[in-house]
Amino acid sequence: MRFDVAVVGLGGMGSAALAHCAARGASAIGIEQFGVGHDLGSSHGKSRMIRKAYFENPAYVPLILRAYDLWHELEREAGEELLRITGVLAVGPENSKIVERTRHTATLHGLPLEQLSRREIEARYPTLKLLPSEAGVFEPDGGVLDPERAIAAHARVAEQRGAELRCDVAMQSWQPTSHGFEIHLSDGSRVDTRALVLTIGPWFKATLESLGVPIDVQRNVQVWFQPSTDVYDVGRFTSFLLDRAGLPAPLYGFPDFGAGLKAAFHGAGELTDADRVNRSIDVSRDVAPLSAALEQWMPGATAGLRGAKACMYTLTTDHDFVIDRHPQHANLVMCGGFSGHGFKFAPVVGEIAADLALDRGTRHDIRFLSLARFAT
């Protein structure tokens, strides 16, 4: 059977992705070499941070803002909670990356923000404990997405809008064609498509790098823990995000959900490869540094360890997206380099995806995530 569109991979971007071709009427199939919701990439651990006040780049913002509706019409697609708000906490010294950005992308965008002192943090929440330079901004509109059920959301949506679903089996190789594309699978089959949309997260590697975007996978690791107070409770605690001298990179985390409190270093972890990540937890060098540096911010919050995953960062040079056609198959897209900041913006991608796929155009500005930045 020949397709109007296949994607392959099936992870936060790529499932959405399908779920828009496929809300299209376009035909459509998915391929994944795992199953849907695996924890072998980017898009697993139960909680992905949501906000708008944008500190990366506030260009990123009308893309978010977009993200959210989309989001929330997801959920009543599916008849499921995916995005709990519980706000955002950024807490630094006043001139800190994290805590100034925020503010300027705040004011840029006329963002909802409380600007908070040290002390009225530390009022709002007595455990937390702030060094003499530090100070804070809580955004109220902050939330967390649970990504398994995301992507399994999405996945559904897009069968029940007429797409296919191939699990388990892998993409060999791709090649044009007259009429597009041919794909070779693990299992011997082939697929023929008009339009290729690649979202595969840390396997994009040979493929970014072959068009000149260096690309690195860095391999970081998750860790919930159990509180021994309920003050880090959802409800009575937010999600927040920590700029702080000595730390190996900042620290972020969610509140308790019922299993176990969830923190990491954003972006800390040693450079490896798709296929040969360690996956096992070392306790001393995965699991100590991370309790030592929480327990200083947030004491007792890591009274017992309930559990730690390895997940992946495909980081580009400028830790912007790559979003673009392919330079030579304009009926290629490409989605990767997330660099551990992307999940959030899974339905918007799917979205762009499916314009670039079957429109040869999106109506979102994407210029500053093109492949022309990478040219010189």
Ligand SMILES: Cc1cc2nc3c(=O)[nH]c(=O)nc-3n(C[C@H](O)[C@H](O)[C@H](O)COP(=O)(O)OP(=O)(O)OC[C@H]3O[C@@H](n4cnc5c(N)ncnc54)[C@H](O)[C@@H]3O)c2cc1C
The other form holds:
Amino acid sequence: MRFDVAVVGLGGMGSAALAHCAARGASAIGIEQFGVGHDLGSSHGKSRMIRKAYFENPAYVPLILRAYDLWHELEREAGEELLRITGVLAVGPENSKIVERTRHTATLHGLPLEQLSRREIEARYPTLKLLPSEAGVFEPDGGVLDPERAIAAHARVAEQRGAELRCDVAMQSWQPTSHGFEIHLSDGSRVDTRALVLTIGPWFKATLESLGVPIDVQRNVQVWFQPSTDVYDVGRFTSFLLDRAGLPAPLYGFPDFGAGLKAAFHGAGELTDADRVNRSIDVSRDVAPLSAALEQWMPGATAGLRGAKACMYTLTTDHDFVIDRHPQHANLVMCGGFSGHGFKFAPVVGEIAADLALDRGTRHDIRFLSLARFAT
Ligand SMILES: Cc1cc2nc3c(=O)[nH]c(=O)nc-3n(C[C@H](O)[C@H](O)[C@H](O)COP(=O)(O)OP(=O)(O)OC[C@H]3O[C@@H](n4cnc5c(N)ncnc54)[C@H](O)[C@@H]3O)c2cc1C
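The structure above corresponds to the form predicted on its own; please provide the structure of the form predicted together with the ligand.
Now the full complex is given, and it begins with the chain already shown.
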């Protein structure tokens, strides 16, 4: 059978791409080397932050607004809650990039954002310990996505729309044919397809580098703690970002949804490779610095250790994504380099991937995510 589109890699982005391709009525197949919702790539760990006032680059705002709508559509179709609004509190010194640029983006796009002094933050969250120079902003629309359930929901919706899923089989190679591509799989079978979407996360490094896009794969550890108090429970506490001098990287975390309070440094791990990433946890190296930073910021947060998992960032040099067609093959769409902040965009990335694979163009402005920016 020849498919209209094959999506290779069914993590956060690929599961969404498959659902959106199938929604257009295309015959679609999804190929995943592991199972749906596995914990070996970049999309595991039960929580991913979503926010609108994007400090990284205001150009993402139209995409994130569309993503919110699409997450809610997916929730309706899947019949489950995937996004919980908790608010996001960002704290740092007055000249903090995170606080300053969050404010800038909110003003530019007219997004709701509260400016909070140190005293106002301490009044709202009395256990928090701020430094005298720190202040912050609170984004009421910020929240938390459940990545494993979101991937399962996209995959399920894709199947309900007629897509075929092939798990536990890897793409070994692809080659162009007169009508599209022939994909060679690790079980010896082949798939014929008119268009190909590659959403292979940290396994993209070699392919992107062959096109002149330098990629670093970075190991990042996420840790779950048992607080000694209920003040950090969901409903009482917020998701947060802390930009504080002396930390290895900004600290972020989520309220306790019942399985512990999750926190991590945003981009502080060693560089690695998807096939040889160290998945074992060394408490003194992976947990202790995080636990010390958390205790200084939110005392009582780390009374017990509940678990920790390594995950991978796929970093481009400017930390912006790559969403584009292959320069030599217009019907090969590449979505990668999500640089540790991509999950919240998954459904809009899926929509764009379907646009590019099936319609050859998209109404979304993704020029800032093009391959061409690396040409110089
Ligand atoms: C610790 C951590 C915290 C994060 N926090 C946030 C956050 O708060 N908010 C946010 O928006 N983002 C966050 N991110 C980033 C976000 O999770 C990623 O950008 C996103 O999950 C990337 O999705 P992906 O589909 O590109 O990669 P993956 O989910 O890794 O998917 C790639 C898939 O391709 C498959 N694959 C690879 N090669 C092949 C092959 N040859 N054949 C078949 N299948 C193949 C893999 O098995 C995998 O399933 C975080 C990331 C990490 C690691």
